[in-house]
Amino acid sequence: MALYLITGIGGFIGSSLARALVGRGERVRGVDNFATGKRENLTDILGQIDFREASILDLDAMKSICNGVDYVLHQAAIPSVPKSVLDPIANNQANVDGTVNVLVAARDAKVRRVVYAASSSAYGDTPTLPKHEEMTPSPISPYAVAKLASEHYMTSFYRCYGLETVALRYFNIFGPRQDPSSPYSGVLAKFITQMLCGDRPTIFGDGEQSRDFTFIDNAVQANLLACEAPASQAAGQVFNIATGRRVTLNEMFSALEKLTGYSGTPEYGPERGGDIKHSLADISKAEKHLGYKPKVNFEQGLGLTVDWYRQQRNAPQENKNKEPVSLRS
């Protein structure tokens, strides 16, 4: 039976991957220093995984943690464009230096494959839609630059050392357990919790900017497929992971009005530095080489996410972080 290491396992995506792997009976090891992840995201599965509290910036720790590992799902990062603009040095340390440490440790431990959480921010604000993997990257923010640099490190470790790597460019992943309290959290998590409480959300810009919002189950599916795909199809490659459909923030707000019962209007603020205007993915490469096909569309995912946050808001403290209903198959 294979052993999967998830970096950033206490985060939104990392903990979702852990649940999926535990659910299918796999062996799971996780590492997190809880700089951005949450220990409570792991409460219900902690007894079923091998958890190590450490930082990916600690190379010696990562070398020890990678021993015996077959697959690394590298999710650990400071996942924030605004924060990277404010503190580019910390952004680079976590998102580039940390990634190099993971790669060195994986190489030395003879890990089969590293699957990396890359970002659609690498494309920048080029007007061409949909974004496809052959486009020349044009990152705007320090976060985007760091994620793109780590993609190149992934490819170089495959070419130089034979370590199989796959980079998945996520497009606006959302779903249960995304932290709404952080000023850098995903817009959907923040809007849902605000609107359920009757608070007025803020849209930065005119609301006509659009995103390829992708439910968490689709990202989980992509990671598992990236582990299993033949090396001839996947190793050293970059793939878009999204739905191939874009939704404006104004449309998103209207959909949330119906689901949350919110009766107010949004506040419109100034555009944020480093943000892009439109995002839409061409997912044909992932479909062809990974067998990826999004199983949960935007409306389904939004309904599941609102239901989970509503349950969290209404549930007694001891029942919080309960596993939500999933559309995985």
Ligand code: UD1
Contents of the next structure:
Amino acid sequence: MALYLITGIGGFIGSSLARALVGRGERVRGVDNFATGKRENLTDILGQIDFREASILDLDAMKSICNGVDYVLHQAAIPSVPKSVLDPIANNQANVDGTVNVLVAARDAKVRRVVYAASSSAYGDTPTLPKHEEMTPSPISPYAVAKLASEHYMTSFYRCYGLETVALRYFNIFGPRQDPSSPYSGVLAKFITQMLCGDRPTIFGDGEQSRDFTFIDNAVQANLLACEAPASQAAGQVFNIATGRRVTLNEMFSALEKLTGYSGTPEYGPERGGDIKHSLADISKAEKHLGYKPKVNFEQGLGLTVDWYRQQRNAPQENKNKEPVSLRS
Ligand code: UD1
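Can you now output the form predicted together with the ligand? The one shown was the form predicted on its own.
Next comes the full complex, and the chain you just saw is listed first.
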């Protein structure tokens, strides 16, 4: 049976991947240093995974962790545009140096394939919509530059060493377990928790910026397909992972008013530095080469996510972080 290594397994996406793989009866190893991930995200599966606490910046540790691994799902990162603007050096260390370490360790351990969490931010603020993979990237923030550089490292390791790599450009992934607590958190996690508490959310700019918000189950599906796809279709390639539909922040706020029962108005603040205006993916390449099809649309995903955060608020401490029945049925 294949062994999967998930870097950043304590994070929102990493722990969701782990849960899905464990649910399929697969063997899972995970690494995290809890710089941004959380132990609580692993509570319910800790007994079923081989967890190693380490930093991806520790090459010796990564070499030993990659021993015997078939697939690496590389999710570990400092995943924030504004944080990268404030601290480009830390961004580069985690998001570029960390990736090179993972690749070297994977290459030396003769891993079958590395699947990478790339980012839609690579496209930048180019006016063309939808964004397709043939477009020339135009990253704005240090985060976007780092994610793009790591994508190129993926392709380079395929070309230079024959290590099979697949880069998945995630478009604004959201869902249960996304950390809402930091000023750098994804907008949906922030708004849902604020609105459930009756707190007023702040929209940066006029709220007409739009995103291709993508529910976590779609990203999980894409990772599994990226492992399974024939090398002729996937190796050394980059794929958009999204839904192919964009929603403005104002529309998203209206949808959340209904789901959360929040009755106030949003506050409008200045635009955020490094932000892009619109983001929408062309997902035809992933459909054609990976067999990817988004399974959960924006409204369904939003409903499931609000239900999960509401359950967290209401649940006694010991029941927190349990899987909502509706999500994996
Ligand atoms: C970007 C990347 C995404 C990456 C993510 C990591 C793009 C298109 N996407 O997402 O691939 O995974 O960073 O963090 O570049 N906002 C508010 N109020 C808030 C918080 C955010 O109005 O309290 C706004 C932001 O200004 C932005 C939008 O909501 O316009 C989305 O922000 P966020 O969730 O942080 O994600 P992106 O920066 O789009």
